Structure formats: structure tokens, C-alpha cells
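Given as C-alpha cells, the chain that follows is alone and in the form predicted on its own.
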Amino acid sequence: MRKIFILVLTSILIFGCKTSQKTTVKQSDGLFSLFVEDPNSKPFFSDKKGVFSDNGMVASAHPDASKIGVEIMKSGGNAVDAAVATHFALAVAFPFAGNLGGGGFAVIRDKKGNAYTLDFREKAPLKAHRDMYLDAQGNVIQGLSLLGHLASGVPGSVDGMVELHKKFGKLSWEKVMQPSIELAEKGVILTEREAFGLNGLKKTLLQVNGENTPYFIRKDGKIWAKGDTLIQSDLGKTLRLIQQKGRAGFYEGTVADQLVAEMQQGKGIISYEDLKLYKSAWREPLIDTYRGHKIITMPPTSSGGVALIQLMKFVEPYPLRKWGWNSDSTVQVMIEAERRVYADRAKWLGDIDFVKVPIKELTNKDYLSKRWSDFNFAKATDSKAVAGGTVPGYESNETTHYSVVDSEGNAVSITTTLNGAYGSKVVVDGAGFLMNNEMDDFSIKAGVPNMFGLIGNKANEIQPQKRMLSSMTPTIVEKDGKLFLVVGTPGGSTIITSVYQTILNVIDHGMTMQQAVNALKFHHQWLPDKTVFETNAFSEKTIKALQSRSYNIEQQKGTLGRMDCIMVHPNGKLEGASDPRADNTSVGW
């Protein structure tokens, strides 16, 4: 079939386009130039439309959480107040990944353009050690770092929210906390997806917590259904203690007693001392540029920011817009960039409080040029031949994201996680919250992949009080010195590539925010050496072209990414874009 280009208006998605002729219409933010080989192809997951507002926007994984964030802004709060309220609401409404027992990262840009980043990633307990998940023969004990009490790191979410509010909050802590308390006590109306998730959780929940656990299981023995109300009284009590006492309401007193008792009865190793010592860390933001746009992103302990900057610098010399969205040439350079970046991630990235991470060297154009020197359009690079790069003079999923912008232009991008779905499946008895299984994000044995297939080495080995490496990539983008995009997603190892593609969809391909979120995605992470793609993300011609160059292409059974993003349009309008792949919802006012 002959190639055609379709240029569409901002408000028009191109589903089921029947035209076979070139069409050009004006768009407020530039032109969406989409390379399509089949005029009946559907490059978007759905035709979901963006949400527009003038005063503020919250994009999160759950409608109740987004609504609560907006209500906080309506009552006089700023973007940080709204973000904190949204976080605690997600801990109630979205137990799949929202949490008190996990951790995450925050990127903040205030109305004056100043940028800040907060690392509230979990830490390894004091009793943790390098070989804690290995048997006597040095082999990995399967499941030990994923399920049960020993899988949990020391939670950072509550400390992180306290720190954010202390530095930037406008409303009182009590007022910001109140909506999530009411949500826990009055109950959350389950969606079909949430009911399905809780029903699937039941067997493992009973296995880990005992046959008499009262959490997330209906008292009448029936299965959950859409429209049922999930009331979480114990979680409400925990939230009230946090409301009354701040950080001490979680890391000391009743909740600390409950958490430590839970660990002791389940042979976990988190102690009172671990809780006392935990502190979030303010980090220097990682800032760079891409095609004239300022990229503000997260430094280590997240690997996401370094990887995102590397990816963008690898492809910046190429005319992606001219080649077109997901054309064979565009996809090829993006895959090859991903291959090299994930190899560097495995070798160099870790907790900067414990290891020296050569951030400047890894994002240096000369270094990246050398890493790219073996690229060949004629044939795929063999991942077995790609190792982490050499830095001269240097010695050696499930997650949730939310974006918030207020009427003054303050912006917050936060990604937070329990790691796997519902974390370690451990519910702290009496406190009502799930613990993380974040210890699996360490390199539990050099060269052995974690649950997301990611390889790690010495830089990310387990040490007491060390933060485990993450792929979370909360990011804010400026255009012409003004706030432009607030982006992020869950998805384990696919977080980095999903954020990468979403930003490129806007900057290179002229998509609106919602189009960029809806757009079908692909992923490559060095090892295993294959590219997975969502159904219809690649045309048959693109697939054949890549396969002819020795690329291993595999259609993804599920979906990639669950973006929650915000775009500021030239007229000041905010466009909230939440992923159609789940119940994600943007709410504006």
C-alpha cells in the first residue's frame, strides 16, 4: 500500500479514517504528522478525549483520588496540597498500587520555574544483606523477594508526603488528610476492574496473611462485584493517626507497633530502628534539553531520569517527524537507543548515597556518540555484544503515577509504588495497609533478572539502609521557559520507554496530550533481546522491515503504560490526559 500522511486537528482522533488522500488542517500546537501505511489502521488504543480546564487539573489512576485533589485546590490549596491529598486517597481507593507501605519519587516545578526533586524510595532494613535471597549453594530462592514479609523494604511514602507538604504546602496538614480518612470510613465504590483484581487477590492474600484475615475479602464470603462498597476502617484509623501526629503517626506509636509486630510474626526484618532512621532525600534535579525543550526529571535512586536523557540524546539527531510515528526507521533508532541505555542502567545505576553514579558522563554527548558508533541501519545490534559503556577515569510493576497543576502554574509529577500488584500481599494487621515487595528491585544476584526481567550488578546490590534502584520517571517539560508537560506512568521496566514515547509523541509528532497517551507503544530493554509491542502499534510493513534486519518482534499480550499527564496549551488551557488502558481519570476545574 502506498504511504500517506494524515494531519489532524487537535480535537480529532483518526480512528477508522477512510480517506486515502492527503489531508491538511490547522492545529493549535503544530501539526500531528502521522506515518500510516494502512488508511484503516488505528494507532491509538482508544478514542478517549482529553479533559480541559482553566484553573487546575489532577490526572491519576482513580476518579475518587483525582476529584479529591481538585477539591483541595478549590478550597484554596496549591498543587502540592492536592498531590498529597491525592496520594493518600490512592492509598484508600487504589490498593493495587496506591499506598502507605511503599515509596516513590516527586518532581516539582513551582510557579517561578524553580525545580525540586524528592526521593522517598524505600530502604533495605538494617538486617538486610547481599545474599539474603540465596540458598546455601548461592542460587536464588524463587519468590522470597516477591511474596511475604521478607520482601518488604522500609516504607517511605508517609515521610515523603510530610516532607513535600512541609516545604510547599499551603493548607493545614489536617485539612489535606481529611478527604482520604472519609473515603476509607465511608467506603470506595468498586469498578469492574477493581472488583476483578480483589477477587484474584483472595487466594494469595489468605496464603500470606492467614485464613482469618479481614482485609480485602467480603465478610459474607461472596466475590466482589462492580458497585460494591469497600470500607477500610483500620486504614481509616491509621490515616487519622497520621493526620493527628504527622510523621510520628506512622513511624512511631501505634502504627509502628503494628508494623513491627506484623514483621516479627511473619519472619520479616523491619524494626523500630529502621522506622526511626527512615528519611526522604531532596535531590538535585536532572535537567537537560531535547529539541529546545527543557526536561526536568528524577536523578538516582531512580534510573528513569538518566535513561530518559540518554534516550532523547541518542535520537535527537534523527528526523523522527519526517520519518513518521512508528515507521521502521523511527522505531529502529528508538530500539537501538533503548538497548544501549538499559545496558548502562544495569552496569552503572544505583543509590547515589552508596555508589558513585557517573551521571554527567553517562549523559555526555561524546560518550553517547561512542556508544552509538556500532549502530547500523542494515541490521539490529546483538544485545549479547552490548555491555554497559566504559566511563574513563571512573571506578567501580506495579506502580501508580499522578500529575497535578494548579491555577498559579505550580506543577507536581509523582510516581509511587508497592512494586508488584498489591505489593508483597502482606497487610499490616490492625493498620489495614499493604506492604511493598520492593526488595526485588535490588540486584539479588549479579546477572539474575528481577520480576521485570531487568539485570543488575554490584551498583544495585543489597546493603542495609540502601535504596533499591527504580525505573520510575516522573518528568516535567518546559517550552519557551513556560510549563508545558507533566508526565509519568507505572509499568516496571516499561516506565522509562512509555514516558519517552509519550514525550516524543508530543514534541516530534505533534500529538495532543491525550493522543500521546492513547498512542500504542512498544518496549525494548536490552535483555531479553526482543521488542514487544501493543496490538496494532506496528504495521505489517514495519514488522517485516524490522524482521529483515534481524529484530526479534513480539506482540504484547497486555498493554504498556498507564499514563497520567497534563499539557499546558498556548492559551493557558490545561489538558488532562489519563490512560484509557485502565480506570485512570483526569479531573479539572
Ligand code: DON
Contents of the next structure:
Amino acid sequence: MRKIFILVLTSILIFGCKTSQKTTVKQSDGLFSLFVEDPNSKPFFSDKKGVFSDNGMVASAHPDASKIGVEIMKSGGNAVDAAVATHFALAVAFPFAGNLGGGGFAVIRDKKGNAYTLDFREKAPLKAHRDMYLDAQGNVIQGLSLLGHLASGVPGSVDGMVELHKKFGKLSWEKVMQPSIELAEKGVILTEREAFGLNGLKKTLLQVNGENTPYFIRKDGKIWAKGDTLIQSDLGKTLRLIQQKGRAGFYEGTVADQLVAEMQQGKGIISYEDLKLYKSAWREPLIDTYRGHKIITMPPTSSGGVALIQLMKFVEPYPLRKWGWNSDSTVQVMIEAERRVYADRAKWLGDIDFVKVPIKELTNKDYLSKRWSDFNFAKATDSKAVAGGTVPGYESNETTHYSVVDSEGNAVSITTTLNGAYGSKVVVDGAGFLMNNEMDDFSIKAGVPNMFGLIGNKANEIQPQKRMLSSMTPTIVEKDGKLFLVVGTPGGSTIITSVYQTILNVIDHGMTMQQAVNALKFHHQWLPDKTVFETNAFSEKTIKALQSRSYNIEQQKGTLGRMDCIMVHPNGKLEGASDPRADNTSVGW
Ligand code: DON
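The form predicted in complex with the named molecule, contrasted with the form predicted on its own above:
Next comes the full complex, this chain leading.
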């Protein structure tokens, strides 16, 4: 399990494995002052600068997608129009995680301050059942929930985009869809990272889709290189059908025929009925406070929002700013919070349409202070001694993020995924899009870790039509009643802790948005009982202090987080902050 965890953390972050460049913090780097306890520590992955603008901002994983989002705003669209256009552009330009065949979550704050959340997470097909990934002896069949046709949940992204646009869109659907169609037909110019990703995918792609698959393979058989053009004409046709027919262009007609045929020939189980039944769900936003800031985040089916609120509440009583960024005391209370929160996640969190999740109780002050009562500064708590908390009255039972703000102050925070890089690697024949491998986010067997090392139980077991638990944490923060931050990232189980650290970097440590994104990160998830950290995230002093208190800490080769965030500064300027760890780009106007 340990090996799988390390492998996965490394491989999901494959796109960010560059040697870090560091800068020493200067007080003048930001609008605020930053207190770093150890003057020799180098808290940033790079000195990338934020993008500033007055009228609107899109921060996403791909420059073409961010540009398209901004063009939509320039032609009269609002933040939701831009977000929808960005989503479809990412499905073309960023097949690693952008998608038609996946799902996700949207958190929206309109210009008046009203909050909304949309759950367009995939669902288990009707023919799914609890033990579908186990052999006759009850053992997990390795890889079945990750690779190939059986790994996919029923996609939610297209329905999600249609819903968002129906409720908030200002421009026509046709206009919002048009740029991604052109991008698919004219082609995307590959970056070095994308060429590398597609070359790495080739072997599995052929294995899953057959030797003759035309998708994501160069016609001349050569490997992809930076600057090559990736034309996706079948994907263009699919996007045209969605443009013409909306939801029906994907869940019915030609594309549904292609998807069901693909499933049938690959022994998958998604049916016409599944496609017809898929519906995204508006959920009550999860709203709480942290040091006087309003936190608007995603309720279940994502565990992200509940976990984020719990994490914040645990450390709110402590003077993190006085202690300093990544000082031993700051890191220690954050790790201990993470340990308890991920144990709760494993026990309590699941699809609220199927299981009762005690959201209020889990984020309640008294409950959290009871959970904290065994914390001791002298020594690490042992994860073996930490189980999910007891809530009275209850029985136990490769992703991408984009942030958008428009000129009126409407804000959208969306995280969407195929799960692993390029999902299940199944490309729907004729339709040209990749399917997700989201079924692995279910607890496929109680207590057995998924690809992110996460453990689950009954609350997250497979049932037909149920949504698998997620860690995605799209979040919006208000300060003094006004829009302040739009935040999110991919990273599997590390999403929650990256969002947590990024927000704390701003609120507690006074960083600008880009500094908070650039800042080096660490992660703990209860089990396995260890803290991983990016190179240089911890000073020697912090490492020694933590080790002397029995913390198991491990520097990792890969990186943590690929954030795309926006901050509204006191003078009204928007700061777009896209992660220097990959091709992420903010575009403003
Ligand atoms: O929903 C989830 O929590 C996962 N499927 C997210 C996967 C992910 O972030 C992979 N990207 N690095």
C-alpha cells in the first residue's frame, strides 16, 4: 500500500516534476508582509508573478482555454459563460484532465453575494454493484477500477455545463461552444509537457483501444514533440452535436450510440438508460467562517468542503502568523488536523443522496474540540489510535481546476476530472473523447486504499446510480462581505490540503495570491501515517523539531498542487495566480 501511495503521488504529479527554483522572501514581494520564522528558508517553488487586470480573469490549466474564457467575456459573456467555454476548451486542449467524459463540481458566487453549488459528479451505472471489482475470493482485482471500460462512471460534465449555462448564462449556447469546436478542428499546438504526456500514454492507449486506434497517436507513427498540432476532428463533431442539441447532443442520438457501442465492445456497463437518467444536482453550498472570512465551498458528494472547514476550525485557535509560515508548531497543528479530518472522511463521507452525512455535526465546534482533546505538542498522535469521530444520533455507516471572475464581480470556481491522467484511457470510438476512471473513487472494498491511498467504508461503497466520493474542493472566500478569493486545484487526496494551505497562506501569512500558489506545500492524510513535503517546504529546524516529536516526514520528488486562483485586491484589481508547477496560465483583460 505504501508503494502504491508513493507511486500515485508521484505519477499524478508527473507534469510538475521540475527542479524547483527558489527566491528568498522580500517584504516588498507582496502587498502584505510575510513572516517566515527561519530567515534562510525558501518558501516558494518559483518567483512567477501574478497577472493583474481590471475587467475579468480566467485562471486555468491551459493558455488556450484561459484565452477562450476571456474572449467570451470580452464579447459580452459573464463569468459562467466564460467558465463553460473554458471547460469545453480544456476538453480539447488538455485531454490529461479536461473532459466531456468526466464530471466535477462548481461553486458560484454571483455579484450580489448569492452562493450556489452544482454537483455534476459521475454516477455508478445501473448495472454496478458493491463487489464488482472483487474476485470470487473477495480480493480486489488489481486495475479493474482504474483501466478500461469497467472503470467509468456515467459522465456528468456535459449536463453540468448545460445546467450552469441554463441558470446563469448571458451569451447564447452556440456562441459559448464555438471556440472549442474551432480549437478541436484547427488543432492545438502541443506544449512540451503535453507531448511528453501523450507519448507516455501511447502504450496503454493501444492496449485499451486496439492497435488501430487513431486517437492521440501521430499519423506517421513518430512521437509527439513540442510545437506539433493535435487535430481532433471526431471530438469537433461531438462538440458540434452538443452545440446544436445541448444535453441531447451527448446523452442521446449519435454520441449515445457511440458511447454505448464502445461500452458493449469493451465489456463496460454504461447503458442508454444510464445516459438518459444522468442529472447533475444543485446542492446547498457549505458556508462557514475562518478568522472572520466567509468560506463558500462544496458539500458532498465531495468531501473537500467538509474537510476544509474542519481543517480550518481545528487551527483557528492557534496564532499561526506569529508562529510563522511552516514553522514546526504551525506544521504540527496542521498535520494533526489533517490526521483527524481524513479519518472522519473515511468513516462518514459519501453521496448525500444515498447516505446521511452529518455535515453540521462534523463541522461543529464542540465536536471538533472533543476530537482535538488527545492532541499533545510533545508527541505526534499515532494514526492507529485515531478512528473516525463519534457523532451522536448517527450510525456509522487527473483533474483540473479553473477560476473565473467577470467585470461585475460574478465568480466561478470549478474542479473537474477524469480521475487518473487521461481517465480510463478508453476513447469513445467515433466520438473522440476519453472516458473517466472515477469508479476507483468508490471504496471498492472496505478498508482497501484507492489510487490515492484513501480508505473508505460503507458510506462510500458502490451502489447503482450513486456518486463516488471526491476530494475536489472548489472554494470561494469573502472578506468584509466582498469577493476575495477563488481557489482550487487537482491532486487527488492532496487537493484538500493544497486548498487549505493556499487559503491559510493568504489569510494567516499575508501572501499575495501568486505567492500563496507558489508556496511549497506538504500533505498528510491519516493513513499512511506520514507527511510528505515538497523539496525545501520545511526548514532544517522544522524537520528536526518534527522528527524529535515522532513525526514520520518524507521529502518527495514530485510537486503538490496545480492551483488556479484569483484574488480581488483592496483596490479592486484582480490577481490571477496559476501554478508554476505546470502549463497553468492566467489571462486577464
Ligand atoms: O474526485 C477526486 O477526488 C479525484 N478523482 C480527483 C483526481 C485528481 O485530482 C487527479 N489529479 N491529479
